[in-house]
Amino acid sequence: MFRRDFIKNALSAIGAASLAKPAFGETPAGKPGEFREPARSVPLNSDYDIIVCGGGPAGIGAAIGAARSGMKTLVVESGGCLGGTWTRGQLSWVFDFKNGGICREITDRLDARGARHGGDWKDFVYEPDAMKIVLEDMASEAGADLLYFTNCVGAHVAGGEMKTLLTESKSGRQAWGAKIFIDCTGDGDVCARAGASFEMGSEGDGALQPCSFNAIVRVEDVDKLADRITAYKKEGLNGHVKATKLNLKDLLDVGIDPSYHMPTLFHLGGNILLMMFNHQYGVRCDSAADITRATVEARREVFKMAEALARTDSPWRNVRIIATCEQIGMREGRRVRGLYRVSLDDAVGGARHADAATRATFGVDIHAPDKESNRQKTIKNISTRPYDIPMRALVCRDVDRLMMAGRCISGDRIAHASYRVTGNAVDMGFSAGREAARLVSEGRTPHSLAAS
């Protein structure tokens, strides 16, 4: 009798429990087409003073700057290495490096490995995988902690201040507290998740600069392609244009009208070259579908080019792709509203600021927004004078304790087309990291810089 009553009561309890919450796989109640995520507790780590979101050029600069200043620093990176577009994107050609500071340290370390080729201290070619170890060594020596394969997926704001970063990884969902967060994702992902206002594309039509998809290739004899390889140190911009015209003719001769009408070759040493032959248009940084489409289309085009050139009896004979980039190169994403907005007037007029984070010297460089425009005029250039980017442009206007470095800083679209290059990104990142450390040590927040 006791056994029958026990089983009856147990079945009744199970039935009641099944009514209290959805069965496994059932969608919690919500609007049609909407999944309402159940609330849950997430492990919180508050051990860090400064958390850098993104380990690309700006992120590595910020992490080293903060860690060397004595702050306990963490870099959260979605990939499996530091460097971002330098490494995962195989950019391989650096623009607007500085003759000193963190930039000179990087060039010296590349030189020590024999991994820098062509150009000079300001503009040069490097080997992407050597850059990975150089940056990891520098971060480790500075004392920064690294967390790879981890995405920044949320930001909690209270009282107008960012309090917590949410991440997703193989370790699951985690929460991270810090005194200051620095968004170095390139696209301003963390600022957007924190509710900060931003701009994207041109006013009116929202046109965006195209992406580039790079590939490293091996050729039979690099000397036979010498006139097609860009080397700014020798002939400047004119030499670059002349070389790209030869590459374009080679492609047209094999029946390929490329998506980019200034296909560029860089020499990485030996018979190894970098092909920057592709453009992908209309790709929004906040659309996984856009980025996926662009990546698939670009890889297909790059292989089509290489395979067609390989079949010719020309200097391209038997060219082989060694590796395509893991991460397509985004030129334009969000421009987060800051305490100061860098403008074209700043760039053209050579603005000076007492709180300068870096001095940009690269001119405005706007790539055509679609393939047809690309055929007519591939790049629009505007000359600038060396100009300062103030620290206030690196401070999120709408959310305190949140800064940014790299191409997502506060500026208009035309100025962005100048300061977006990676030499500026790593240098302003280093300045942002040091400034964040100073603010933490003084018990201040980034919004206190508004009075500067």
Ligand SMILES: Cc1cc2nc3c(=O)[nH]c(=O)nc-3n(C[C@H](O)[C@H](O)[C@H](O)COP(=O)(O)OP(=O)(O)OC[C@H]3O[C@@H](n4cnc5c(N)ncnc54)[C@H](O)[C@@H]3O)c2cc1C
Second form
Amino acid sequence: MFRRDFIKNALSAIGAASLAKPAFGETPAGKPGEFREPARSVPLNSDYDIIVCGGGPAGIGAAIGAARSGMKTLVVESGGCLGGTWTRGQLSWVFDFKNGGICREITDRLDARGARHGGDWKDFVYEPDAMKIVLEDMASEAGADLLYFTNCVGAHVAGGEMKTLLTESKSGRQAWGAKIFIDCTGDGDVCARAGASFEMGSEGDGALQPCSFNAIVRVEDVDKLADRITAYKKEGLNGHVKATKLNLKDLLDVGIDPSYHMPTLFHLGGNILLMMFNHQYGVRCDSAADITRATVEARREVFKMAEALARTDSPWRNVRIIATCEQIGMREGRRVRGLYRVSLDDAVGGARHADAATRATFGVDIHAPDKESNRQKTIKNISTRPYDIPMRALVCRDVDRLMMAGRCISGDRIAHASYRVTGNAVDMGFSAGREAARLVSEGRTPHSLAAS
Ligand SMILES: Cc1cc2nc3c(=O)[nH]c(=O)nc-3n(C[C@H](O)[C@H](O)[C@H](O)COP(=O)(O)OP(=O)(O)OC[C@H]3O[C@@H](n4cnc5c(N)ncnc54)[C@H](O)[C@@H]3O)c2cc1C
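Alternative state: the form predicted in complex with this ligand, after the form predicted on its own:
Then the entire complex follows, led off by the chain already shown.
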């Protein structure tokens, strides 16, 4: 065979092979250990002005802010309720609420249902299930649409702007166009899918704050456990520390060295308490395997603790778990790079910004990253002065038409351990929703805020 014919035949064989479609059900060619997903068309919905990804404290704030400003707004939420860590995580205690705005509206509605117990307007105990109905009422009155049981799984960027969100649910894969997307997934999932840069954990060793798995328990007589229940407003931080020491002693007495050395109890009314007794270490928000392991281990530990305490002849006698959280509480995920990065200096120095999205007053509160340091010092605190979080920290630096609110905004790790609490998340979310609406009505994009 002539060399020319040989090359021609060889090329047509390669061409035929690459054009040949794999038979139905057959895996298409990819690198070993990889599956090359075939391209496909999916339904595209472009009805919305603003899409809020994640319906936690930040997401509900953003959705209400946008919808009340006249924007057609959708919230995409992977769970079956609004509230995120507030509800799915059974948090039961808020820090840094504001005496006005969206925070005050939530407080008043919880009060109308008799679902607040202890604390004042700034920090208080609430019932997680009442929070679910309060937030759904507020979202629907504002006119925001909700889409539950739906994961944000992809983000398409063109010309430096986020154009399309991809979701997966019982409805299959769907695509969503909008003028502005707000990532309120807590972990910055959408920004990461869009290819935006982010930080996670401490700079040197990537250490992360632990997760906690909360449980609601019923006790025989809540009054007998009064000295073990945290009531910040009565005795401040010292009272909290004293109460957790008693819980720690109770656990050590039944032969359990708990993963969290400040086991905390909140009173949800009647003989019902919230137990935050567990820490899970080294859990990455981008690892389903880590999150699964942590959830299984944590549930086991929490049941072991409750069952051991229930067998004692003590105020804990017959304590019973009545509900464990649906989602393990993730303190620390991605911190997406924004047009501004909030720093510890801002928090300690009381920074002021003309474009403030909220004013944080909570101190730095970092939980130990591993069991050993938890034994020595469970929580490291640093005092701060009231400081502003500028709207620019809520604008994704690398991708336009994409904003963040809540714990995934742009900041250093230590400042994050202060601004992450829920009063700040919901308030900055509300500001982000309103700002996104203003930008849309003025035909501008979030990157135009760079000049603020
Ligand atoms: C154990 C623990 C204790 C804490 N203690 C306190 C406290 O006492 N007081 C206080 O105020 N704050 C406390 N915090 C901090 C606070 O709870 C969080 O920082 C806050 O909830 C952040 O709000 P967020 O809306 O940014 O995120 P989240 O509350 O995490 O909400 C994110 C929402 O997005 C959804 N979501 C995530 N990924 C996707 C996806 N890919 N697609 C669709 N939806 C998605 C989730 O289901 C969730 O509803 C605590 C946190 C933890 C974990």
